[in-house]
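Form predicted on its own, single chain, as structure tokens, below.
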Amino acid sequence: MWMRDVPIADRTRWKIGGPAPAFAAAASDDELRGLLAEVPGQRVLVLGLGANLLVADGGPGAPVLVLEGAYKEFEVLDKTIRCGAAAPISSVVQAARRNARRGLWILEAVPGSMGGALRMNAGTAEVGLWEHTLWAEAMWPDGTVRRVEREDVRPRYRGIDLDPAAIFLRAEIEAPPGDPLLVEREHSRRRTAKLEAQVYDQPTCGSTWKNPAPLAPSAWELVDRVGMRGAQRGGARISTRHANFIVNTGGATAADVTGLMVETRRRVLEETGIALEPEIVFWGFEREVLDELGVTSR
């Protein structure tokens, strides 16, 4: 059943936004085909936990669904993790560290649920996570429900090639029984590097910029650079501690966001020639707000 007007900022881990014209919660297949077949023609929008994702002050502008019941539920079999979408990233990368379960730790400390990571194919600048995906399936509008595998989705840096209206469902993750010693170490070292290097204790996404091509400067090397580190509009601050993260210090719009990163993609630009591209999702916005930020497609 579909509700109207629900907020959904708290929902997101910037806690920023208005709320959704229409919500609901589907906890299976049969739940989710129905409550697409009640908004024929529109695009759903589907909220995991909000990690990588900036809602505009108006809303998202499209109905909004979750996914619970056996999407949230992850199973750790002889050589794989079989998960479904709304489970919580982190679950089952400590399913696979316990049970030393080589591959996983590319995701080690990375917030958000299996289906945004599997969208973004998310992971460390040399792996995402389709290098270890051996199929997922997804459900798309009219209620169809496919299975895609590595070389239908053409997984990228931070990205794949499938229809922004597919949905996913569930996967099944490559993961190799390892040497418990030697998997435990990989966990325990990449956990602490991004611990000690990002932030973790104020609402942020993560990331805001890609980085550019690989012999270029980082990211956040690039914002530094340009004398964004610390650069504050409205509640939203770039971070002292890492300059490609945007925090939330209380009360920040989305506007506010938004315009901290136009200034730094302007500057960036002007000083390095260098055009960076959001790493983050976005919602709601005008085509003209997007142009400005760089984002390719919605």
Ligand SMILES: Cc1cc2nc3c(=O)[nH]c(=O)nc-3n(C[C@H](O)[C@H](O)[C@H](O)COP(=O)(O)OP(=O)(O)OC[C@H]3O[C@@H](n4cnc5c(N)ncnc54)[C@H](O)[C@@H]3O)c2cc1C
The other form holds:
Amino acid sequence: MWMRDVPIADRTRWKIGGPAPAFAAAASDDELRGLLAEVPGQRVLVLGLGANLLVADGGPGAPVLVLEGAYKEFEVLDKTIRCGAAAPISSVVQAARRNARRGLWILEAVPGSMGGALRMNAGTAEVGLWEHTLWAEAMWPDGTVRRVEREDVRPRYRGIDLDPAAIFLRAEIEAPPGDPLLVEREHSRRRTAKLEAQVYDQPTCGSTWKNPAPLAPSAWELVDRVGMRGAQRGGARISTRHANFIVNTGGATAADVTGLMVETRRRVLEETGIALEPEIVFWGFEREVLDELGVTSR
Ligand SMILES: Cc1cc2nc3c(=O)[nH]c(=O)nc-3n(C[C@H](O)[C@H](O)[C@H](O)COP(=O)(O)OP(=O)(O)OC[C@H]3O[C@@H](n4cnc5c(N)ncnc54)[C@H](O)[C@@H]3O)c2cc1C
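For comparison with the form predicted on its own, provide the form predicted in complex with the named molecule.
The next block holds the full complex; its first chain is the one shown before.
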């Protein structure tokens, strides 16, 4: 059932953004199909765990769906892990770790849901989830379900080429058995490195900007170089710990975050000639704002 004017800020890591004009949760393919049929022709936004998302102060401007129930489940099979799109990344990754399965260490200490990770091709700078994904099933707005494989979605750094209206339902991820000591070491090494360098004790959405081309300085170095580390606007601050993270220090608005981003991007472009591109996803913003932020299509 769709509900009207539902606050969603608390469902995002940043705790920012206005209410969704319509909001619903689906626990099965049939339920999801039914909900989509009630809003024909409208672009429906699917919310994972909000770990990579900035919602505008005026709200997302479109109906928002979440997946729940069986979509949160996952199963460790002989050489793979089959998971629902709402399964928390952390649960799947820790199951891989406990069962000495290779590969999923690329998502160690990455917050969010598996559906969000499929959409973002989440992972490290070098390897994204699609490199380990055998297939995923997605539902289109007309209710059809299609299975897609790696070559269908053409994965790239932090993105895929798939109709943005497609909603991931479930996926099967390669996770072959490995040497228990090696698997444990990889998880532990990556987790420690992330927890030491990044910001986990305050509301952030992880890396704000994608790293530019491989030979260019990384995004945090560029932010640092133009003097924006620690810069504050309203309740939003560029972290002093990691210059590619923006923290909601309390009461930040989406305008505070975008204000910091536009200023950073302008300075980096002027001083280095490099045009930063956001890693985070934006809901409910005008095209002019997205242009100022350097958002291409997704
Ligand atoms: C501290 C911190 C560290 C992080 N480190 C990393 C990292 O190392 N590597 C990395 O890649 N990311 C990292 N991130 C970013 C984030 O964790 C990932 O992008 C994650 O995959 C987001 O998942 P989510 O469920 O929260 O997605 P959301 O933020 O809810 O949504 C992101 C996008 O995915 C879409 N989406 C969500 N669910 C579905 C679905 N079922 N079907 C289709 N589309 C869907 C949304 O519509 C939206 O477009 C980090 C974030 C934080 C806060």
